[in-house]
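Here we start with a single chain on its own, the form predicted on its own, put down as structure tokens.
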Amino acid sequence: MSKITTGDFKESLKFSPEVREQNIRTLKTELFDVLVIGGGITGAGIVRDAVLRGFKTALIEKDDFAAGTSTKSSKLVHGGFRYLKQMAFGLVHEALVERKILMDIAPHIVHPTKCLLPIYENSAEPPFLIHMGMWMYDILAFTKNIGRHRMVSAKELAILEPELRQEGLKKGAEYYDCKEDDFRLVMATIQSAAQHGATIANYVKAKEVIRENGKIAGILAENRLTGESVPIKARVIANATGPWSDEIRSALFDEHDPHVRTTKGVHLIVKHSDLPITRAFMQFAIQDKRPIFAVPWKTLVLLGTTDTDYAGGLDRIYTERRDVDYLLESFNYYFPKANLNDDKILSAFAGLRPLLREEGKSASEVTREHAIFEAPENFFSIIGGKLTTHRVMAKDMVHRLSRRLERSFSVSAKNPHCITDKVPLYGGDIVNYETFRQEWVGRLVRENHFDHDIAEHFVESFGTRIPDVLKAVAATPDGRERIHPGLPHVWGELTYAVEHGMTLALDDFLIRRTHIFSLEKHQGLDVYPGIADWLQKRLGWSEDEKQKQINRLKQKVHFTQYFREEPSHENPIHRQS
């Protein structure tokens, strides 16, 4: 990869409700080369790649950006060590290279972290085989490796990670991958695309196909905030809706041939004080030997994930009792001192994976490769893949779109080559992240008189856009005050989220812009009244609309806490699909 360039734009991006309204007017009147449906990480990557190549590009999302699969990840950017067992060397190499690229273009969001794979007497693979796999993991990264592995004795592990089960422990493999904030990665990608000229709007849903002379010529969409029709003319369309891919093809074309195998993944969140680990752990579930992860994340620990076939409603995904029992049983085995139980679960979340449909395989055996198909003409769908490799998925899709645009419409890319590995994401134009972090944390503490945790949060969330955040803080009454006493988010972030992040709903802010929903035990229910009042005034909500927003938030809390209403399974034996 060539040296990372600095950002082309230094001025702040206005990405407000008013900008969205203007974008919708533009959607109605312009002819686009590329229309992307879906505002998760894959759609965000596609719209960014396409606009950087010079295509006139638009994106619509039926909900909020990253409201689906993209923010239900294990918060890791990783090569996929477990895929070596499936001999998927190409996928692992690709993911390891992408891991380093994401560190380069978004250093404030993607950070290296130490990981640990403990090896026990009853482990499926012996230590020498794990050691060989770790060497392969390092080698497949080529020049993009971020740290060499090492084998650690059981004696040293007892010192490094005293919470870990010692009985039967033989060794451990310490290696490196990356932690990330999945929403911030999606948002920075979306903002980068918008800064380079893409027309983007959330809460706009594709409803019907526009045809001219029997061929697809665009999409008739609906502005979900007003109910108005939004006809969008486009030469080619990219369906990047993940688990909703089959559903949207059915709605638009009455096509019922399924391409997606949808599986559910559940994560639990506990306090770091209840599970004081210092590394991200990869372990194998005691019920069925599936890989599971314990990942330190902010002030918490993320435990996941399950992998079960799913046939329910795509917009109503519950955290179920059996999923929680499955995870608690395994993690209590590996961390017996923690005595994890329902009372120690702070929050939880469930998401869906859009896997390729492969017959005769369990969910965990299905490839994480992606596939692109065109059906009907000028309508392209992308399925599969993983968050780490989203940039490659987008590159492959834009290559396909480019060929169709040139063949059918004589429209050529102004820049025929993908440059998304060279242009930093919004807020990511940082030459040396550690120097940047130290300088800005020090400045925010000394000159701006913020607490250290707030300064760290600003750096990791906003990167070089911190000056915009400070302006928003200054423009907000009590903007410096914490929203929640135990968390680093301040009221000024609400202004920033609306003016620069197209925040339009109460849960947009509490679930994604701040993660308050996941970071505290009441999931925002103890702080939402003031936020709802502020948004009502800024967005012009009626009392009825404000109550709808509150009810929507409470419903999402119900989805995540549903397991508490179900009876616990005694001696759970819950094997994944």
Ligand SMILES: Cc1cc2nc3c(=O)[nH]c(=O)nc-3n(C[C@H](O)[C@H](O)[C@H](O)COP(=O)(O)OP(=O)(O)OC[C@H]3O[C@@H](n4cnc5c(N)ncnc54)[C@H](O)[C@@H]3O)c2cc1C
The other form holds:
Amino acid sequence: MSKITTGDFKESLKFSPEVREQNIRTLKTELFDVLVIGGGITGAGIVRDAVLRGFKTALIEKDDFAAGTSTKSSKLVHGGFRYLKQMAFGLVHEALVERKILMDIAPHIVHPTKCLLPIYENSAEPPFLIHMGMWMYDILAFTKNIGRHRMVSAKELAILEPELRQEGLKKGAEYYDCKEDDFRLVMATIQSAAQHGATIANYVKAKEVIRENGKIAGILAENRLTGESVPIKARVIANATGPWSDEIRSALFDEHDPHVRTTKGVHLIVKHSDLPITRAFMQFAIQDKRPIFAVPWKTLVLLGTTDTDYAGGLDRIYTERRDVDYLLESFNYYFPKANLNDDKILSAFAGLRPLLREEGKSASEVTREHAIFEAPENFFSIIGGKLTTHRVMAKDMVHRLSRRLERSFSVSAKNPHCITDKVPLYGGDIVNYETFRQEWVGRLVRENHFDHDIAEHFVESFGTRIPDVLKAVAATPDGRERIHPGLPHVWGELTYAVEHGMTLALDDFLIRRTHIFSLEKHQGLDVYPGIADWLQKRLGWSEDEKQKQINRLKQKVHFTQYFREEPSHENPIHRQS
Ligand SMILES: Cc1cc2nc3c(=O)[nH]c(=O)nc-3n(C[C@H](O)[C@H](O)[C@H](O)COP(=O)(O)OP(=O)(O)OC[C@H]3O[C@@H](n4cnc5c(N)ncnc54)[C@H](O)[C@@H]3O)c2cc1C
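With the form predicted on its own in hand, show me what the form predicted in complex with this ligand looks like.
Every chain and every other molecule in the complex is listed next, the one we just looked at coming first.
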């Protein structure tokens, strides 16, 4: 994809703690057209769309970018084959088109992958219906299809995927969707917005509404690193806080009519060597026939997910014993040779789907479409959707915000049309990904003498920003050395993560910037001391602060290992649906 740039475009983005401080000063002093609350994929999409249309735009995130649901996904950019059963043809078509657009604007992050839906004698749907569904899945992508499905015999499947249960297997449908790195997708979207002039800060929490002459004039936020108040003036405000949407509406406006239905989704993480499958599997849980996925991802396989109503605390989501049992039972049925058990689970993560509230439906049946609520005044909330469709959600939201800006403030967009499908994400200005990958991997191995896996990791994580990473590597003592012997991350990435990725906490780096937390059984607890010392020096932490950071990391490890203990009663509503 070729480059389209706007006025404030910065090729190499400095996105450091000092830039954040400067951004907070800007937040306090300037009047914004659009203020976005929430730095998950939805907020990231909105801030990027708004700034690309030429609005003066800001975004605040109370935690790290993508610390909420957006890093708890199944790592798929997909049309959602299962929604065909609900006759949601419009949604599936939209998602299939978005799949291709995301491949184009972020080719280093979103990659096509083969998927497989095995069909058994006792499958809920007969083979001909699944075959018809597959045709429809291809057709609904129109010209944006990324590969046609094919039906595969049981005999061939036994060779292609020997881990799969053979008993009762009739055939399988092989089709295509995409895999992604959800953190990288959010971060590249945020960085793209910042690159085009948006004012963005993480660890800034919206707390109160500012009123002038009785009208909403902005948000009083808090810098969570210093406790200082950050008053932000804005003409229109976009609430993109996902699962927190109702909570924030009630905190700001004392409004208590719920828009969101939060359902919990759990994934188990196992090593790929313990379940050596080559395709992403869609299967149906043996307990209730819900679709479940086994997705090979990096050196892992993600097994998910549950879908259960959730009414507990939004900032502390545990994986419980019953979540794990539900998934193990089904996946052991489908992959009997793997003999999956607690010992093979590295960790288990839980996220909350911010679904549109629809009464009388089970969690799985609730629509994955989105809706925008305009109230009160210039405060807009967006609910629902999927990671895959975030760009369309953002487009709809910015369209609504533009209309309000025009009508109430006579402020019009410099570029009236949405161009987010044409502008590459940060690091995504790549014409042909395969050529780019081969060239860069070759160069990094031959000229820079990196191991092959490190070179591949650089290409997938940073795309065309690799030169910045190489500078960071050169500027870091032992910058070329691996942080963990079994993983491709090198110490220089710490410099890059802080200077170009607004990394401010130990878990920002271990959980999100590198995924070491998920990729390795100790979840970073065996390598954190060196990283904590480095961050302490760079970020000026006191000993107390460093200890807090370490405790926070340990607590997050605890959340993902909680299922090994007795089940808790913290989540009062819990039913597989
Ligand atoms: C288990 C699971 C698997 C999924 N798998 C897929 C998949 O494979 N593909 C797909 O397309 N979709 C998938 N989804 C759906 C997708 O992940 C979500 O729709 C999407 O991530 C929601 O993003 P969001 O930005 O709306 O919410 P979030 O990512 O939760 O972002 C909201 C942000 O708002 C911030 N915030 C909250 N309150 C405040 C405040 N007061 N001030 C400032 N910031 C605040 C939070 O810290 C948070 O970062 C999955 C969802 C789940 C739960």
